[in-house]
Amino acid sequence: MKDHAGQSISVWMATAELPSFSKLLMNEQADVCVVGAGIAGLTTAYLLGRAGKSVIVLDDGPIVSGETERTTAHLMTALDDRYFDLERLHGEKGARLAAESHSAAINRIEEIVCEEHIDCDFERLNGYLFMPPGKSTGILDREMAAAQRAGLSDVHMVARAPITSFDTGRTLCFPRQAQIHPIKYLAALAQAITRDGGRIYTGTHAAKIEGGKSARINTQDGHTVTASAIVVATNTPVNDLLAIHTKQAAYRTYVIGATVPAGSISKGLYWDTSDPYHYVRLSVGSDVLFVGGEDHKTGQADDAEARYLRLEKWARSRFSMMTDIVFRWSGQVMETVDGLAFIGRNPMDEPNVYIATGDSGNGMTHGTIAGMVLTDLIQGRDNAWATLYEPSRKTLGALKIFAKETLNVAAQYAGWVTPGDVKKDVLVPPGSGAVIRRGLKKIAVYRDDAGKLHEMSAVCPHLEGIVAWNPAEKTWDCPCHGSRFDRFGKVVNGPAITDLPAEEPPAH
């Protein structure tokens, strides 16, 4: 049973194999230690290795076992946040740098694929942004003008997207976007890292991360890695208590994959501007259509089944050739208050501790940008994008969003005084979980398929939010800052860095 980031299986997980690596069994030393083996961590390690640095990568699961394996792997300059919003938040120069960096990230992935001869279904194709039915297309005109000011001079309007099954109406075309099989790509990247002398250790939980003259990572098993620099690339930083977590929020996003006749849909990346929005692509063989969306804040909804059904209804009304739903999965997206990732030196930390977080729905390109920026910073080189992605930045135009998110987090602490989901643990059915109140305590109770109860504190060890049961992924999700734990309480996603403490069930 899949247990690391959730129970669902993405198409990538079902169609590729990853190389396996051993646990760290002794103290080690390197120029750089990277914590986290997703797209950001492995790209950083690869580029540093190519630059001659000795690198160690640590991950508490297998490589690529977090959110990277749950992406839909759109590689795009058409960012989740519109360019006219990026102009407002970061100025025209900032919007240009955002477009330039994401274009460069796609190019860098393509270069690596070619240089390393990676068979990972990389393909260039156009992307299309369209409005919901009956809505004015004025927003597309604004976006086209802003994208062109940002340097994307080839962005243009077309009468409709190249889909015969429904009329999108006027559509904004972003040429030369790309798609990829992320696990095939990163499996090859991991092998290249070890070829270049890098060391990758899995099943190795970083329990304590300290910068300074002799930076060190202490593992849960009692071993230590010392390094000249540390990169924390764990989707959201596990070495911060608050600094970054007030400036980004965790969201769950959902994907279905449906079989379609080969050649029945034109290849492309498709996005609409609905609220909630949708994103669409085909598999490399053109016989599976992936449709994603229906996002909600992590831990603040438990209606995954309804969201999958809404995705299916939306898709079938537009792609009538769909037959069976063959994949359903969800992933976690970190949305920053100003639309761009946080990449660089960790605020309020030693200068040799770096972070990469805030994928903002563009994880594959943001993760690649992280590798490029951090490699330059660690080597003492200037990088034209470093200021834009600086983690300590304060974006004045995002104050309203910041205040809204802060109020949302504060409201989640009401979970301390509410009743439990059920009154007694005996009411929790097999294969399910629920939060119960026992006196002053909130207890997270999971009953396994054999009927055995597993009880743990429902208090997230990060900042003491009350976790909620996620029935689709069989995880405990914190509604405050997005920490997640498997059904037995083992941490699988930060910012929490420790497990939910076990509780002894009372004698019945």
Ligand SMILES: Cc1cc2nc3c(=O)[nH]c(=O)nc-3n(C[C@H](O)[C@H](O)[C@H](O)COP(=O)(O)OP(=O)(O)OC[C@H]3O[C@@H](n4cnc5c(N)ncnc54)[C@H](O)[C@@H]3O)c2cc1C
Second form
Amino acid sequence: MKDHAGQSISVWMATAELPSFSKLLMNEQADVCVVGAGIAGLTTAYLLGRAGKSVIVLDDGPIVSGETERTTAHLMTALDDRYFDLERLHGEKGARLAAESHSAAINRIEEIVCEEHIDCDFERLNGYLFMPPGKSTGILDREMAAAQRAGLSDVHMVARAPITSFDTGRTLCFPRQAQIHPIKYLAALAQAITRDGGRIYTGTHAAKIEGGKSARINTQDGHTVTASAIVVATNTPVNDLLAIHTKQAAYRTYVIGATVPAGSISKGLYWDTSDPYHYVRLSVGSDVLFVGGEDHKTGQADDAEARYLRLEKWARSRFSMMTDIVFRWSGQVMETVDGLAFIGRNPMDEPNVYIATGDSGNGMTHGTIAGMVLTDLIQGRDNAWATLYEPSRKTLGALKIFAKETLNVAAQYAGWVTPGDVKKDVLVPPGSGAVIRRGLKKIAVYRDDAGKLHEMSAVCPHLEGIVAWNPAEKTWDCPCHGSRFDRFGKVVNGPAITDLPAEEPPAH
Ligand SMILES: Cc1cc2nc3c(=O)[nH]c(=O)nc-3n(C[C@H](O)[C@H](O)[C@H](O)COP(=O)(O)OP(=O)(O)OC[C@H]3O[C@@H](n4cnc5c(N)ncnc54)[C@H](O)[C@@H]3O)c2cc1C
Ligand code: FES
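The form predicted alone done, now the form predicted together with the named molecule:
Whole complex next, starting from this chain.
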């Protein structure tokens, strides 16, 4: 079984159990095979199962061992990308469909929670968007008008957010957002999938994915699943070489959790408009405050400690009742060039291969929308949101950001000609990693706590970027398209589908 997507532990991982499933040990067949058991994969499998389809879910870790266990699980129509930007990029109709689909996703989660009697701390609450100090609130006025045009007629301005310890100033209120405990929710969804006849296999790495008449998934252990349709819900598609990866970029984001006296902060979802912005919520008992932010492109910074400290400073200066920091974790989000997910047929592939990716920081609702859209498409039914989320779309208004991200990726290939992080593997301390140069080769070296060296190629098997050591999560992260590997080189995040090849250390 591969490692989780990092060493840090989120509040959800610390407070709930997941059911365990076995490895796939023989060839199997189903109507639909879903690869990836995060919110997108499990929601899709659940809805397909309810619609009477036979479903197999494969995951190479335990279920929910990707980014879903690292979320802060704000369920919101207050999207990370502003509605006035979505209007510019997708038109007024597109912005309306975006608002409608995210509202519907929150409603769908609520319905599932009720129908399945899931005890997962689902709670409706208001969301508040405010400006950093000293900035004009004109953006909030523009956003209110655009959100209302998009159909969110109850979005309104308030004099300040209901936080007593600091004055947010004029704040935009999005009523009836929600929060949830994602692991409790998905543990129950997984059980419902198997109750409805679905089969879930973990520790099962999809090594090759082929659509067409005899669509099949070959696993690393040599077994095959055949299916009429395949859904690749691996957060970022592992079956797509370039088409999607030029239209989205991987960002690392950080969260701290601090104890606060229960009830000292009004429950709500809170965001500011800084870049990168801060996101805030409370635990179900209102006694832990979570503050996230400090995002950077994956593999392009290794200063997690400083980022956690900056988050703490930001939070302490606003929430003076904060005492101990009890959680620190990080995770990855996929930012698309036009602010919305890619859900539908995989471009340049057979018509029965589907993907769900590009969470844009709203992956809990985008993952749920994926389940709704893909269930319709696989059954040959129309879906009103399918065109908006179509993965092959080209958004003209996003050309500038597309060019900026493309240049940033190109610059990362300089890693081939730079010296290593240290000169020799003997300089790598226990429990740590570094990239070294050996002749023309770049080698990723990890020294375990017992002092043993583990060496692998530092060349990412996706498109040959040079990976970087992530000291906070003890992973190797690729700065090009966000592939990540555990300390021993096992792939934990696509787009790479294979591990970093092992290298033999030279005799010293
Ligand atoms: C710190 C943080 C805060 C966030 N906050 C919010 C928020 O408040 N609201 C919100 O809406 N979104 C938020 N997000 C985003 C959201 O959590 C994610 O977008 C979402 O959980 C991703 O779900 P997923 O199903 O696409 O991917 P994942 O949960 O990553 O699932 C993908 C699965 O695929 C498996 N897999 C990968 N490759 C293979 C393979 N080859 N074979 C088999 N299995 C494979 C992985 O093991 C994994 O289990 C946040 C994310 C982070 C990191
Ligand atoms: S993720 Fe594309 S080269 Fe590494």
